[in-house]
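What follows is one chain in structure tokens, specifically the form predicted alone.
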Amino acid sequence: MPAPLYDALVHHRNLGRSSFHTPGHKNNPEALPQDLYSLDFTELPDTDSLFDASGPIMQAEKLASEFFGTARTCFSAGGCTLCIQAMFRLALPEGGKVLCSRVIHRSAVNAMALLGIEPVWAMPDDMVKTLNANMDVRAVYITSPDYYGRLMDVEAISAACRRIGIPLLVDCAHGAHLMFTAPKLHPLAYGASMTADSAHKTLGVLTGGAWLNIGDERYAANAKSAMALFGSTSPSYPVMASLDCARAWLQANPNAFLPLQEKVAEIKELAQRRGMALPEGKGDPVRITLNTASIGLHGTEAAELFRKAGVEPEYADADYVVLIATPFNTEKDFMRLKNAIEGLPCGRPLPAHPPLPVLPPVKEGLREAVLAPSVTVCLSKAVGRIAAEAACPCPPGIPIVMPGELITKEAVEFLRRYGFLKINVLK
């Protein structure tokens, strides 16, 4: 009989192809024991449970809160999205106004929506301004690095945070590994009150696992019964482990990360030989993003040609090609990226894009915009409409409208160029 989805991926497995996407251990025997798949256990009177852990999830949890340095880690089989979800309950129970950075994961937005948050829309390098004109908010809600690696001034949004007395809350899906650069990146090392890791991006954890880091004792307490709220009552047990054996092998292997940093030096260094441009500003320094425009390579063309070439990057939009590298890449990983650089042809950098439009004025509550009935509309027929789902082009990863808000003649004018057609709007 056909399994459509198991013979996908054997066949995927069988191109043989270096992975420079998540899971963050590669396939990697060495990355995790080979035996969990016989360890899919449940909650059992050994076994313990995760939202109730007394036992061995508990003293899992207690020693990774121990090596991180955190008031508590909680691990998570639900992926950064209940990470996230937690971190807002626990910050605002009853709601309120949060700032938000404009970069976002939709998880968020839908966690905002669910608790009846109201969002405060900031651009990523306006926190501290519009944080001092919005001193009626409850919380900062950041995401760094994002999807590129780019890093945001954790350390001046938390001290504004602290002047007010307020939480700064962090998705930090993409940097878990930043507890273990040089110097240390992680938001936590720059006072964030809480954090949620996709440990399983970038680290030898299996798809799923995450870990909610919190700085700031006053939030400790509640913080299960939070990720109850949203949480699955089956989670993973192999995902589970995994977190647990992660802490251990990095506990073990403290400097893993610094010759990757060496390695990635050299692919940026090759990159930028050729004529790639880098993201600007401060970054993850094991992230490679690849500015293929600057070539006259859309980066969707280019991502093509490296998986010719033996590599399947992690992700790719018109400008770019975003590659994920952990210590569980190998020596043939990194040649056959070097010669998939190498490989690729040169011509006059795209065009550049046009600037951001202004943030649109809110016309509807984030909670109803999300909630209520919608409809798809042609994006000609959009102005004047409001948005039901956010839009977001890539790049710059910033969503143009979110829901709730006005769609503007000059947002629809954006969104063209980037070839949206349609979009949902509130009936």
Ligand SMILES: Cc1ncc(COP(=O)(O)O)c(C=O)c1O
The other form holds:
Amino acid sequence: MPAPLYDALVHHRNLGRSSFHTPGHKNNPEALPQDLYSLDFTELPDTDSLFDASGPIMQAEKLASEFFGTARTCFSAGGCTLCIQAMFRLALPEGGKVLCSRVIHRSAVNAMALLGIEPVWAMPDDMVKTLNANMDVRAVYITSPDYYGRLMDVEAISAACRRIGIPLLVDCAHGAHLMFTAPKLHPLAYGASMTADSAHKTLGVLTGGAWLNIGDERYAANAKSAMALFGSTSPSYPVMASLDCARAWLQANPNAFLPLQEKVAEIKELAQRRGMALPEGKGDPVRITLNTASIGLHGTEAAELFRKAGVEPEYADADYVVLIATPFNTEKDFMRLKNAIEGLPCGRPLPAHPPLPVLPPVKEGLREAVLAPSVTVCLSKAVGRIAAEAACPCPPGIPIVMPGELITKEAVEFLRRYGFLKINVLK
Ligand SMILES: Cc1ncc(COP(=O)(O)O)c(C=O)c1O
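Now that you have shown the form predicted alone, what about the form predicted in complex with the ligand?
Next comes the full complex, this chain leading.
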């Protein structure tokens, strides 16, 4: 009988490429016990229940919380998406406004729409300034690190939040491992109130496993009910067990990221010697983000060449290739990656991108815009309409319009340059 998804996965495995993408376990048998399939149970008298935990799940979460130094840590088998939903619910149970960095994942936009929360948008470098001009917001929400591994100034933003007594929520989907780097770069160490950590992306955890990490005690008591509002009543036990195992592994191997940092530094030096630029500013020391546009190659073209060299990247766009390395990558993986980088043809840099248009005016609430009936129109017919979806060219990975915003002539021109042809607008 045909089983196309299963067959595709087997086919992909048989390609034998080195994984520089999620999940962080890299299918390495050293990351996780091999018998997780045989442990796919459900809520039974001796296996506990995720949203009503009083047995082994509660104990496993407590061990994680003690190890991470949090006020509370909750398991999620529904990815970081569930943790992001819970953070918004905990911080704004009655709705209201949140100051949001424009670098934002769609899970956060959808969560705000579902909960009737209204974003006030700011560019990542303008958070504190915009906060001072919008003192009626009830929380601040940022993404740090972002997909490219860039870190925000969490310390300055959390200090500004503390001054006016509001929480700082951090999408740390790509940074669960930053508790284990030297220096420690995790947002909780810099004053974040809560973080949503996709453990499955950068640690030895099965896909879907994530932690809601609560730093501020005030949000600890209601955490489970906030998670239960959105979570499936059938969370995967192997996924939850992998979160437990990953914590135990990290406790046994607390310095596992240090040799990885050295390896990644070598890779980055090699790429720079070959003419590739790296993102500027403070970043994740183990995220490998190569600007191949600086050697005349689109990131997507470079990614194809990497695949031919046996290396599967996490992501590629017009300018960048992003690779996720973890302690579960092997020496062979790094050797292949070095060869792949050395094999990239070097040419003249691609032309620079035009500056971003200014943020457009908001014409409709986020909830109304996301949930109201919409229609797809050609970009040329979109000027003056109200967006029903985000349009986000990469780079810069910053949405040019968000649901509810007016589609301006400048936005249309910008999007057209990036190959956008259509957009969803409100009817
Ligand atoms: C920045 C960011 N936030 C949140 C998420 C959602 O995480 P998850 O897939 O674990 O639900 C992702 C997923 O790619 C992401 O890149």
